[in-house]
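Let's start with one chain on its own, the form predicted alone, as structure tokens.
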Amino acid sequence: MTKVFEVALGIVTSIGGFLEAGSLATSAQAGAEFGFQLLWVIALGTLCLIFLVEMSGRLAAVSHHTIASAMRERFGFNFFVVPLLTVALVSLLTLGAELGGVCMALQLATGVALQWWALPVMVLVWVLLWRGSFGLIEKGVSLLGLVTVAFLVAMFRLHAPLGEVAAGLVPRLPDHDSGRYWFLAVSILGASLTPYLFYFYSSGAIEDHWDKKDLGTNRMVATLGMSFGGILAAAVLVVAAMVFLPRGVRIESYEQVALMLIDAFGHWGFWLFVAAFGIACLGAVLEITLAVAYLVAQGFGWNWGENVKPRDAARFAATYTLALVVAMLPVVAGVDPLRLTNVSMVLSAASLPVATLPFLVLMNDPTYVKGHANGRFGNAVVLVVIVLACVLAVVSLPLELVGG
């Protein structure tokens, strides 16, 4: 029963932690502008994420290395500094977008401008990291994030046309505004495959002391948790398509997104959205901040761990403190959080080859994974999606920046 409870809790945690500002914003924009046409991108990103997350847990369980520590050991620090800087910089940008998401939720709830919430939110996150345990971060906030299931309930309350939804899972070329279509496609992939997710997952497996007996748990958590998380992202797209597309609304701000649940739940839909958005972004802020600290500490060989007292891992604690301060700056400066989210998701997709290709080498190296190396199908799926995301990012980002 203990193992069943562990698997169930891991799956629920994955669902609660999947949907955040990146997935919510990109899915809502895609639905509002292209109906169900981009559902296939969510499915593709979720499939690739399942493989990457399962690989991350398998590497940690078999080798007792995180991705970062194994990469540094296998390739040397001079090589590792490239993915270290790339992932850290993209993660900081994503962290700023998620921190802005928490502040935007508070602005929606109170009417007080988001800039004024930046410092209080940063301090709250810092206190949770300083005083909390990994279990609190991994399970506590993510369990609260289950409020995002409201999007799935809304999809059924609005009587989504399941035949048309299923048709959206088949890839197709856009019938209008191709530049915007592909920009949103790569934004969705970037939101699904942000590198911090699998770096954080491998570190969490070490924090939870996984070994080979946990490989079955890892497979179930990665497969079911990420699948259900992908379903939530798809539900956001479907609800946005049904609410905004008939009205001709193109989403330019989170204030517009906040109205998407009102058709399904009435007045309470607004408050459900605020709660779901704020809690989901808070969970992402905690995870990304830890992921940056994990990456830097493991890269330099410092003592690290959320379950380690700050005085025993001072440089680790200093790293997540600095990351929070840096991420707070664009929010204080008044950078539009939705715009920052879009750009950070595309840059996340563009960084995938640097962040992931060395990881795939590790997953085929018997020195680390012994008899648990990758299969050909898993390698092929990840490589195809990474190349696709990178090409789309290189092409679509300049188009978006100059006006689509």
Given for the second form:
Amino acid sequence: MTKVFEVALGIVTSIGGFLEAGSLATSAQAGAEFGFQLLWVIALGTLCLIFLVEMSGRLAAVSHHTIASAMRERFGFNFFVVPLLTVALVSLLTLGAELGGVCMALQLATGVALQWWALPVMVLVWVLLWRGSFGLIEKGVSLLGLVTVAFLVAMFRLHAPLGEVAAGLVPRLPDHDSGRYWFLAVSILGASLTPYLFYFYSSGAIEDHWDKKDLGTNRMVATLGMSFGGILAAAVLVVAAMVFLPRGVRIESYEQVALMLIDAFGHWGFWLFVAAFGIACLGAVLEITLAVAYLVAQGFGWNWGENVKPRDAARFAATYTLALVVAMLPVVAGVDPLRLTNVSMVLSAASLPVATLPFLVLMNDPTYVKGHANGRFGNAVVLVVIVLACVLAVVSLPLELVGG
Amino acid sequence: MVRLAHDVLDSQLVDRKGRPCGKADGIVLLVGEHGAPRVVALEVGALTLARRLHPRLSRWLARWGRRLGAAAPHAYRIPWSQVRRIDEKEITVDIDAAATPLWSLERWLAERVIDRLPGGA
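Could I see the form predicted in complex with the partner chain next, after the form predicted alone?
After this comes the whole thing, all chains and molecules, with the earlier chain placed first.
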């Protein structure tokens, strides 16, 4: 019975934790501009994420290493420094985008400009990390995050044409604006596969003392949790396609995205969106802040953990404090949060080979995963998707920045 | 048999109380006139890491360390004789990390910063 409960809780956690500024914004943009055409990219990204998350949990359960510590040990410091810096920088940028999302939700709710919210939000997040435990943060925020199921409900209230939606799952070439199509495709891949996600997951598995007994739970949680999460991102795309495409709205700001639930829920739709968006971004902020501190602490062998008092992991606590302050700078400086989100999602995609290829090597090394090495299918899926994401990112980011 | 680069270098170190105390950033070998080279110590510290990346980076870091008043501008060495156990997960060394310079930043942050904030201890 406890096993069933554990799996259920794990799945709920993943659903609540899946949707954040990145996947919400990119899915909404994709739906508004290309209808259901880009749904297949969400499916592909989610499939790849299932494999990566399952691998991350398996590595931790079998080897008792997090991705960061195994990577440094296996490849040496001189190599490790490259993924360390890459993942840390991309994560800080993503953290900035998510912090911007929380502040944006508050601006939508109150009318007070988002820069003013930067400091209070930072303090709130810091207090939650300083006083909270890993379980509280993981489960509490994720349960609240279930409000994002509103997008799925909206999809049915708008009577989405399920046949056409299913047709969107078949990959196809764009019929117009192919540059923009591929830019959004890579943004979606970057949003689904942000490296902090699977780095964070292995740390969580160590915090929760997983071992080989948990491999079955891990597989179930990764598969079902990430699938449901992917379905939510798909629902955002479908709702955006039905609300914005017929009106010819191209998403240029979060103020526009905020109106997407009004057709389904009326006046309350706006407040539902603000709550879902704010909570989803807050959850991501907590996870990414911890992920950065985990990465650095594990890379240098410090004592770390969200379940110990800050005094007993002082450098770890100092690192997440610093990460919050640094990531907040673009928000305070007035960088548009949607623009920040788009750029960080594409950079996420560009960083995938550096963040995942060495991880893939670990997952095929019997020194670490013993008899639990990757199958050929898992290796192939991850390899194909990350190479695709990186190539698209490298090609489309300059085009987007120039073409703006 | 211990494979130094494979089993030791860049592995997690834990002290006798099981506390993580850095990684094996470097391995010190003594090459005498007679006989084979002998492992004498593990080295832990930013300077060792910097030297592995580039010797100039290490010198630059040492200079800035001295300017900022850091105690000893060299890495901390744990004698090989203190190594108790090497397994797949970590290397156990017979030291009390909190009493060594390995803990100086940790101690400084805990006493000077965290103790002065509410709810840290």
